[in-house]
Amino acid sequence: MSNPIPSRKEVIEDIKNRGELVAAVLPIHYSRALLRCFSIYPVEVWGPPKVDVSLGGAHLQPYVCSIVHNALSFLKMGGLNAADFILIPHTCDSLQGLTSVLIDLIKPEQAIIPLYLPRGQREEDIIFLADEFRSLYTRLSELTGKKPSSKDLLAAIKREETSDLLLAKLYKTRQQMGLSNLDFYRLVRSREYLPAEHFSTLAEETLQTSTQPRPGIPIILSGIVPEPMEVLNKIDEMNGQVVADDLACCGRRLYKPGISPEPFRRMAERIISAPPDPTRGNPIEERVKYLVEMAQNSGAQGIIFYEVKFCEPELFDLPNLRNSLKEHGLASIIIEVDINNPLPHQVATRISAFLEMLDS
């Protein structure tokens, strides 16, 4: 790529110059598309690292994973100045006591919205989670003295859609543009802050280049977020090769086009499309047939469940989930880190000693 990858503070820095508004979002599955018809640029919140976590743990339990920690400490810290609202998807137990901490001790001065999603693929979801982006809409409304048309909405889609396209045809060649692990994620978690139009401008750059591709072992990396980014120059190091993913803030939100010329509903569609993902109760067989499928596609040899510590939806599935895929011929392992803590050497050492054997 020619032109560097803007941080997140420059992104928000630029919105705020032009007067627009921006919404700090949680993890993990929301509308761009509906953020956008209102002028409100969604700016994703992991963490993220490297943050004073007392100033949360005020607050929560010690036992709840250091997302959330770090969000509500970023938050107390000041990191959240710049962002009008506050969207929280009720991704899990945690996240859903976030919003009632935020709601009825907290109270920030910015609006503190919740956002309810279905637990399944039917056409029931579908009808529930239309409705919650109707909601929204009207909330928004209210917010910002809006109503975007009908039309407006399903520009604002087809405009998601396409960076979207765009994101999985990056998946597709990864392998084929000789990107390091790090350079990859860089590009493709900046879908998390920057405006789609500015991504597929990324994401067409990168795709015209072509190199030789990247000798290493082939694994696939599977968990919420590669927090400290450092592990992924590690694999590297380690003559590791990431050639596909099951990560929430990445491969989990490979969304397809919907289909519906009814706005919300499409949003819906687009949401339930996703892959099989733990904190929407797909069942462990369905993620088993995803991964084994994945690792038939990519050539991967094993999979490294890297894990933020405590996060419930993911490591209640790892049993039954590890054990299936040891019955297909897939070996894994389990990594557990804090996501504000500096990459541990026994965990590089962990690494290190699962591609030996994978390559063994």
The other form holds:
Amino acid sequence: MSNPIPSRKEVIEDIKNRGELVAAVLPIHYSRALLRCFSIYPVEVWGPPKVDVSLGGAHLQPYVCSIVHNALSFLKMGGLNAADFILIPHTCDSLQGLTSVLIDLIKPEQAIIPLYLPRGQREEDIIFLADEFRSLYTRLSELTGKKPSSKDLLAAIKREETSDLLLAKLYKTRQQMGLSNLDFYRLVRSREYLPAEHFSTLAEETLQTSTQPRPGIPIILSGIVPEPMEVLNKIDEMNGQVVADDLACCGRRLYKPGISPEPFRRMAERIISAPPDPTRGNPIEERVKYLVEMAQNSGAQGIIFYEVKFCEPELFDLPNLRNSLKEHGLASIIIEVDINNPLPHQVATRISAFLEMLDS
Amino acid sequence: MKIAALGIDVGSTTVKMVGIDAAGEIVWHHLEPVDPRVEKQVDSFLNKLKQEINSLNNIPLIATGYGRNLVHQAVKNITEITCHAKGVYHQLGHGGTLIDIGGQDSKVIVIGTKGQVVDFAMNDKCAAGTGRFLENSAARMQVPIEEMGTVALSATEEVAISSTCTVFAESEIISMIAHGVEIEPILMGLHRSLIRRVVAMVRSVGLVPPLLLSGGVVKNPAIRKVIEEETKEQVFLPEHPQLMGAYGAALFALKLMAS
Ligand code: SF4
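Would you mind giving the form predicted together with its partner chain, to go alongside the form predicted on its own above?
Following is the full complex, with the preceding chain placed first.
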């Protein structure tokens, strides 16, 4: 990559220096375009890893995942002070619980904005989500005093669509790009906080640089988020090559362009069109079909389910999902991590043994 | 004695080194409790072997086990999963489901008909379900570890141990002893508690018979008996159950040399 990718901190500083607004957004699905047309820049909070969790621990049960524990601890230590709003999609019970803890007990200075998501991909779900976006529009209007027009909304949507098409192109050509696993995910994960136009420039530049494809045992990475990112280096060292992913922060958000000329419906269409995701209630059969096709198209020989400990929506499906994948000849392994801990030696051994198994 | 390749398994409690001839037969082995200065310990193993065979030139060494990355004398390292499967398959001549209970972890490996790893599960997060669980409990009850199995099998009844955590199991044992419960039924209960955790791992990968067993704990007769009771399967042992990781590593070293 020719230009270095700015860090989350640098991006936030830049936005604040320009006097604009920042929304801290928790996982997973929301509309970036809706925030952007109010000149609010979304910066996503996937944890972050390695914070003092004792601060959040006082309000949460021990069996709540480390993403939520860390997010709350990070907020309490002042890590979200730069944010003007906190948007929390109701992805799972843990995030729903976090919303209540914040609104009822902690009452931070920033407005807490919940976003309800439907659990399906039917027409009713599109209608429901479009209505949710309309309510969110009203709330943001009250908070900012702005009233962006339909034209503004559509322009913001199209900017995000362009960025997502480039993201999809990066995914499509990843095997020819010759990036290490870590470099590839640094790049695609910058979509979590870079403004769409900035990400698009970065993606275009990367797509123009041609390097040698990297060899390695081809695998799919599934789960919520590849943290600690050190795991990607380990996979590199062990001669593994992530050729496709089913990660909530990345591949499960390859949103297609919408169809409708009505902006709220178009935003909803985009989210609903995303790949199957257990947090959106997709049945296991759909995930099996999707993962089997992903393996066939990418040449992946196996799947690493790299899971955040206590992530209920992910872990609930895994036994049946893995059995079905096995029937389709696709080997898999579950690795459970606490994003706060350094990568344990045992995790490296399991991944290494899995790659040896695929290689034999 | 003509050694063609060497394998070393640096586990959490013992280090095992195996020398094999060109036909892949074990012709030399050595086992010691693990020393935290692994590299130095491996040197002493190699010196010991050198005294017996004069030269170690051109004999490749592959390392496996928990401390495999610390063996700088090795040409390569391979995980204990792959090495155990290789060693056991080569020694028994068939696949199946292998249970290996080590000092600090336990693993279940499904070995395919050609000796390949088909699936595996590891318990490496918690001492319950590993040899350490029995070691700790044996120390608490002042029963020598090597007699634990025999003492357990002499029990005429059995008590259930509810704690699956090593630390809590210790408190439970103390409380039972304080209430006058005999050592033998407690020991039998402890074996059952350990094996039930291991059998849960077997179920998670799916038992493909026959059931095979390796690792240091196979010297304990109660382990084998309880596994058979819990799985309703006969258990088969390789000739050198404790050496299977090192043996597998040596077989890989032999293959490496041939290529
Ligand atoms: S890791 Fe799982 S449980 Fe935690 S916030 Fe994400 S979806 Fe919810």
